[in-house]
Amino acid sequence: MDWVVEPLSQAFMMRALICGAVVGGLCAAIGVFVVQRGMSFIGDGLAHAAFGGIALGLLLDIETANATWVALPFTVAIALGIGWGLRTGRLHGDVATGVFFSVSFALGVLFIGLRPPERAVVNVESILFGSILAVGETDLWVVTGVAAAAALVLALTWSRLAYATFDPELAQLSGVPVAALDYMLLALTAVVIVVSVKTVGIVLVSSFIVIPAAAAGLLARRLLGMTAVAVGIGVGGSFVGLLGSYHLDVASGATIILTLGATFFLALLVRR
């Protein structure tokens, strides 16, 4: 019990555990729809696009902690651009995502290089790899608020989104606004990724979306059950990974992702 109780006595660990659970559960729930649509690469693409938005905020002399508010509309715009390319049929999924995220990431590098030399040096490593242990009360409230709003949107559109995911042609004929739901899912994914960057960083945030959903797809057959399992894996993996990183004194974000990865391989063995 001391292995669990000791970290809980630290205020920064409590904030990190709550934030990790919220982000892990939310990303997993959205990831189920992303993975089932064969769009796993989109999470990685939007994470790299968020780097371009954060760098733009830094170029505008906005502090790193507040640069995510610039990254939010920037990343949503990239997500809608990818959706437009897919809907018009001009670009295939991987091509659209690859082009947009490559350009966005290159813009981020350019924006950081254009900052005047007299400004404070940017800690690029913290942007790329995150720092969930440094999450403050304001960050926690923002993450929780976004999670509540995203969960509400998913609940209100659940049945139609599921219908459009598994049979978009029939859903279109039935009067379901498939195009609007596609854009909504992309925009929602972009928002969740931007607010989650603080936890595990740009490089690893897409793993929060893909790995729990992929593992749940091996263990459950129905969408509702798959979502419940994915959320459980996301929340549990964040909790165990954070406690493990605390006691081993290693990087928290990487430990969380490795814990989720171990869960996926275990699910793969169970499935076989």
The other form holds:
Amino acid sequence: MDWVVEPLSQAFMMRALICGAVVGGLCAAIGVFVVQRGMSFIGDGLAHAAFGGIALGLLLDIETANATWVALPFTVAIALGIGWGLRTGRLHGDVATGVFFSVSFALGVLFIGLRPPERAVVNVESILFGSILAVGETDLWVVTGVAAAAALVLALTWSRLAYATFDPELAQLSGVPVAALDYMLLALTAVVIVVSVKTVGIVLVSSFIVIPAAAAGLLARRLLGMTAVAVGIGVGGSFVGLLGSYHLDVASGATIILTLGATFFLALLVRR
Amino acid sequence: MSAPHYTHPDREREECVFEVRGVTKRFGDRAVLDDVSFWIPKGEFLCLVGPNGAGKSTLLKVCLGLLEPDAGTVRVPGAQLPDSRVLGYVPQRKSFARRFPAKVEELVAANLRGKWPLRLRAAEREATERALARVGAEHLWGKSLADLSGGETQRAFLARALVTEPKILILDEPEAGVDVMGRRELVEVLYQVSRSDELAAILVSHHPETIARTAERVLYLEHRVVAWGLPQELLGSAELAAISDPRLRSTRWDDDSRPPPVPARER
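Form predicted on its own already given; the form predicted in complex with the partner chain follows:
And the full complex, kicking off with our chain again.
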């Protein structure tokens, strides 16, 4: 038990575990819809868009911790742009994501390069790979608050979102506002990705969305069950991965994702 | 060769439950539907036939209210479209159903509630059981969609469409992608459903046996209404030969052998 209790006695680990569990659970719940819609790549695309937003904040001389507030509207705007391209049939899913992905990332690199040299050096590595162990109390409140709001929106729209995910045409005939829900899901994914970047970083955040849902899809026979299993894997994977990284003294973000990956392959072996 | 005669429903004697009047739909410069008019009396099973690319799917989408026509109207007397309680819809076989984790009863009940059910209420459970029984699929209760055969999947979708007890059923090639045995069973179920005096239907099909077994009237569409009459008038005709035999799909009637235009009062 010491293996678990000892790290929990340290405040930074406690904050990291709570933050990881919240982000892991929420990303997994949204991931169920993202994966079922065949949009797994969108997580990567929006994470890279978030990098462009954070870099824009840094160019505007906003501190790294507060640059999230610039990244938030920036990433949501990109998500809605992708949604508009898809709905109007002007772009295919992978093309839309691929274009926004690279353009946003390039913009981020450009913005960081345009910063006056006298300003403090930006730790790009922490943006790319996250720094969950450095999560402060304010960060934790922001993540928890945004997660609670996102979870509430998701809970209120879950049944209609599920129907629209099953078949947009049939859902529309039953009176479900399919277009509005499509935009809402994209915006919600963008918000969750931006607040999650702090913990696992831009490069790894999409794994939080895709892997638990994909593993749960191999095991569950109902969408509600799939959601419950995905959330369990997201929360459990964060917890085990963090503890593992603490004891092995290796990168926490990568350890969490590797734990989730191991769960996926285990699910593949015991699939229904 | 004399022009064949086609028999339309008698408007003065029969109650109209669905009417398409002067519908035109263009995609760019191409008129996929050109001044299409027909109507369906209560309880009639209308088979919509025609070659690939003739506008059948577009017409169904307009009928369902999923596509706005450029001209013309679709009308169900006493109802505002789209409304799943008025129009029941069975799409072509859905391949996605195999990867979406769902049970048959959830699929059926979702159409009752207008959202995906977390748990079935007593009334929903009863209605779902009734709909499944109507298509001979009571045994599918509790089964995952992923475990169903093609024919079973389509029966589940048919039960889904019937659960709201609609006035009109719209079926888009329900037997497409279903194996021979499954298709035979499905056609029998469609035949039983077609015998109802209350339920009218539009069925798109490429299979002559489905048409022969279920159709009370046949409408041949090729961007416009080419023929609209009783099955015995059309079965064996050049139009059905054209769609049942791929080698003859491009067959056209000569101008002098086309059916007479639909009388103005029918439009």
